[in-house]
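Coming up is one lone chain in structure tokens, specifically the form predicted on its own.
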Amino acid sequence: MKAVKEEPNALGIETVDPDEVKQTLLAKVPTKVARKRAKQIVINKTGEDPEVPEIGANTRTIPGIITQRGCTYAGCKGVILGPTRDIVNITHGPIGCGFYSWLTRRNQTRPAGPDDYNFMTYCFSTDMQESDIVFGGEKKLRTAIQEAYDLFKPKAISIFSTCPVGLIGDDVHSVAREMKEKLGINVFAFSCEGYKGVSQSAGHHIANNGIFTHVVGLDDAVKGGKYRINLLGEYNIGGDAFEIDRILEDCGITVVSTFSGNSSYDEFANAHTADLNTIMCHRSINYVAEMMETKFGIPWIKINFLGAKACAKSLRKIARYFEDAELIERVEEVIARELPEVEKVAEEVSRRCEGKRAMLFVGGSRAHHYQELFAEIGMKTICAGYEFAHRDDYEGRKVLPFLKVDADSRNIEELEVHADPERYRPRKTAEDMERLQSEGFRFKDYDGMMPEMMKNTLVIDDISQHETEKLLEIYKPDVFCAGIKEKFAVQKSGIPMKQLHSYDSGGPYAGFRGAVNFYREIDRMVNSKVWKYIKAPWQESPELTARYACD
């Protein structure tokens, strides 16, 4: 386990008792919330025993406070099958609700060829109005598939609840099985009612169950490659898998499937037949990467293609696991290709940046990976947080055998997944994984966020509205990172803004090529003189003083 790391003076905050922030963000919500709020506003540092301090997660926000929180809809819908472009995503439900039914993030595709489609730009919904609510829905599900059907000869056709769909009990499952049958196509079905989790991470794992149970597994053909992976948790945001994709390619190792940017249905369902599952967010996709494992044999590592040094890393861990010396070389070959420009950008950039400070509340693992990118400029990331994440995220996968599931986590559907009788194949022996794992090497595990951070650095699970502020007040950071709920609030304290849930501009930021494109935004932004001109000169310099007449 690494000790949280001490560098308190470095953050240039020392004149800041965590402690006292702390107390400010609860000074103003009742007693019997700021208790339980206490507990996920964790100060981040270390006693005689080097272990990072518990953290609450994953916990039912208050009601009242202003969270920057999806839905479960929105976590399976909006994340997860957003992403992939040839199967119809149909949300069963009013059309308020296909704010997520046209994808709202920036994922890219690029589709394979002429027969290849892209259905992300389309919305489909069916619209379910008041009579619906209250007749039933399903009639119109069946019509807006059979629609849907005629128009585009999709593939497959996934179906998404909202929750008034959940609440009049429309059953979406035997709709779907009805029509598999009579389309001949694959049709499915997730419950993803918006209120049936304590966040978008239920989403995730409804989604993680429901590619697994209808896709995964479909197509046995085993495609060409030498090293064969999967990565997971990757979206595609602003071309980031492109350019992953592109460094993998020079080493060698072939992609069979993202899940989900740049994916299509016949990758998912192929996605057995890779030899190692990589995992980039480790809160959306962990699931699924469990229950391959088991039921066809594929073992699964983290790894972080963010960050110069972590895309560096994570191709080394790759092909170490591999163990064949030419992909080890050409790993090698390919990094030191890449890196000279990239730390030449970096030297350049951190003439400028070094000493800055960020804030980074934002997805899964996001506020985790973007981290390496601020350091590798010299910024500091002062306070972090996500806004769905367990506390494995948070603490690493040590506390999992420790948590307790509460009636929340009891909503989602557990799957019972044992080894195919003959599919199954570990990829490689029992003595061979327990050497590998004796010289050092990590399959299934994560450190987590927070023993990667330095010490009194504040770590908030959830953050609202009124703390965002509060924190903006008395650190005055150089750059706050997070969605775009947040950004307009934030610009208006005269502080920049970077999105990265969805970067609403920029990208790709994945790999080393995505690297410089980071260091020269962030660049820009940090050093902007605009954000001195956010307040008015007559509120700054007040020429004019006057009180009112009942004064």
Second form
Amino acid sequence: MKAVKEEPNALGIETVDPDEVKQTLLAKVPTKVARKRAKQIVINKTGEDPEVPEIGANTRTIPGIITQRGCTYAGCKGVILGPTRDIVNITHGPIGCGFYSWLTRRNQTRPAGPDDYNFMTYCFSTDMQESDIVFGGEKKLRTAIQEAYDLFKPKAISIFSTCPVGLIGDDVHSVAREMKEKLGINVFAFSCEGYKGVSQSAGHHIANNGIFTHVVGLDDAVKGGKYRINLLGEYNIGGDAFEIDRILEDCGITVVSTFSGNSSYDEFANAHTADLNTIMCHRSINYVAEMMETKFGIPWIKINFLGAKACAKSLRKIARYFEDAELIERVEEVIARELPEVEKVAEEVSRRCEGKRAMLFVGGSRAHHYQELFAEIGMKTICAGYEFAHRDDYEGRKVLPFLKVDADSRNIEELEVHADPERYRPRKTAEDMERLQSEGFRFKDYDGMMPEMMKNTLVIDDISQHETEKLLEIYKPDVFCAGIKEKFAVQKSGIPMKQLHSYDSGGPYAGFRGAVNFYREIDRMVNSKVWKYIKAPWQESPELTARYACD
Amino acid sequence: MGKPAKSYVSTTNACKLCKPLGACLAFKGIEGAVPYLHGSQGCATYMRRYIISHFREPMDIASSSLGEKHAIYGGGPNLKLGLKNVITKYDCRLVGIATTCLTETIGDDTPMYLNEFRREFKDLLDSHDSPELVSVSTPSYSGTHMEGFHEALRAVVDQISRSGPRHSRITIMPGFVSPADTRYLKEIIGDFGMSATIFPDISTSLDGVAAVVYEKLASGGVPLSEIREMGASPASLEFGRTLDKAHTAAGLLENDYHIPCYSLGTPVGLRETDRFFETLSSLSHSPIPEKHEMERGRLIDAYVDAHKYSFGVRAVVYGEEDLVVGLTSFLAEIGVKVVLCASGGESGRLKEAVGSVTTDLLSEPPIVVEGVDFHEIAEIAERLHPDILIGNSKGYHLARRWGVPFVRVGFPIHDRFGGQRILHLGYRGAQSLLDGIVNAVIETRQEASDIGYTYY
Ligand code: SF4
Ligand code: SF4
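Since the one above is the form predicted on its own, can you give the form predicted in complex with its partner chain too?
Every component of the complex follows; first up is the chain already shown.
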């Protein structure tokens, strides 16, 4: 079997030669740039070797090229820690970095009660001034931590370093230790200076390492629930995690912690008591699952709740893991109850969307998972790519042993993790794991995006503004998915644009109800009449102008 | 003077943005310009995101994408490579290079790198019609987005404008006002039969039309030729009572080219607008056009009608300092009792400026605080029992907490539609602000009524 999907004439883009498109994208850029970009622009087809081609990913963006990517700090503070409501996050640096990451992502949170903390609407910063840059900012940081503590008495305070901090050599970790001692609450710091990594992905890693080191495992109490899982890499944009929680709860599955949507400090502290780790966004968190397995004996599986079918499949996979007839039956009941309604809408919407074409350039897993939703309403994904993913997210985990370590990846500390002498408890015996695997169950597995895409689709890593414009010109897709930075440029080209970071204030799109929301939203967008007004009547038919002129 | 007793060392919910953001906005008001941040890519991404969410328009900001290695060895090579790529891709007329905290901290000598670039890449520049390279130093650890904005304008004038035979086009530096404000200023100038360069001009570049073909570089903005000729302009008008001419473009034109500088308050409300119109009238030797006389008349009529709603309403106003001064001047005219004027900026001149526009109208001057954040604003304001909050989207949580109406003005507005089209300036802007404020007050009363009257 070939690794990519082949279905002749299925894309509706047969007149476009992907090789030519690639050449067009690379034309008129300096040779060195072209050489680098050529590796990151790949035509999804297999040759002699049945595997998908290699793609360049997780390499630095070329200076002067308008990228979608953010910085390490953005990944650390904005993405991973941002959605955790009860940790006071202090940005150590000048004001901008903190300001720009102030409640800009649409993660939702639901405090447990009126007394529960919610600091997500706050933006704490040391707001460094010239004298702090010259004489060091540690003193100010200490005061800031004290002030935050005095004001809010939180359970935990975390500190995020921005670019200047690393350069002037502030030791944020020692300040954190000192204040932890002094205040008697958990205080920890992240060296997530923006320049450190290639993209926000580096920041995810630094953040997750930090949570793993400083928080996970602090609370050993095993709370209720028969089937206890963690949901990793789910950020609750637009309430996705709420919908997933609803379904899981219905199935009788307990979510011990979510990393990190609607998340809380206590959940992180207790995460190691779960019996299974399930991964939504492979990119931002697979290493945490690995570490939890090594240290605590919790196996992990890849799941995906985007797309009704994928959702059903994921539920079955979880039930299969627990090997419990009662759970398996319950999951089937839930699916049988939820799915027909979703399918009914899918069918209705397909009548208007069938055959339309989508492009997705976003995130580190979304560009993959949302293809499921499009497919369910008969739409084709013709080009896709990630903003900050690595090769394994494109080609699958099989490439992991071959990934090159460079100066940037070396920058991110790899934690050395060992089995916890007291708390390591394999959730399944080696025999059980093997048996399950021999029956086709797959642990720690992710095949990546490319094998699931059609032949001759274009896969582009870290797409630039310029390349985006070219693609729109050539393919004229029916919908383009990315983030807010791309939104208005795409719409100015007359193409509907769906934001898959903030959901354009919509959502949820995960789970069964989410799927329905998404179908309806895409239906609205690709069938909107607004685009036809762009050209005025006299632009459409020049004779009109002539007539008016004669009048 | 004007310095508050700042109660905290840290900043909680800042009431200011960072310096290069202001510079990027200023550059965006120049025709064919591409803003470029010399630093690591995160800053550019963040600022694009922020500007786009307000204007709902494309906003490209290039970056030299520095990594750790460059942070240690200097960012020159990346800056040059980035410039080369920008010039090749955009065919731009100007690259506006603002530094960031990173490159300022490591002490990169940006002007020197640019000189090297001009030598090393002469052929490239020649083959692309010699775009201008302008640099401005914008470390965010000293100053806010407004300092960045004005410094950028000054840098452009400093590096591009020349003297020459006097022409008749005056220069207006309105400060950071909306595209709608800018369009309106142009209309006023036209009605006076004058010609003017409004610098910067974001009226089209940040509020463009739906096009069939995407323009890589949004059209609009001040043409470079006009910027070059600013050194021979008959006069410049600069809005902003808290500005220091030593740091502004008009100050530089006055100093280097002896161009008379008319420093005016941001024309919000009646009296500041009167001053602006009088200045135009005297410069153009023509009376105030009837259309504007009429708008002024209608405004005063509305002031009278609105008085029963607006009088005594206790307002908290925050945002950029010059906007705060203008708004306070206007609010005092309509009988609103401004209890607190606050800004994250720290010019040291806010209190005096607010005083100068309110003394004849207010028996009791408002409390004026500079360099504060929303946490401090809340602490002070809560003792003052405000009835209304006026400022950008960032104050929403205070209005929500206090249960008072909230009128959005300025930047950023990312929780309402049309922030780029809000009119603040002139008689017309005052009219629309007045309508908005009065209706917010009425709506609150109506909502609170048990009966649900429909006459107010
Ligand atoms: S480092 Fe400076 S320039 Fe960059 S976002 Fe932060 S404050 Fe702004
Ligand atoms: S200064 Fe560094 S940490 Fe801050 S936004 Fe820029 S790249 Fe990110």
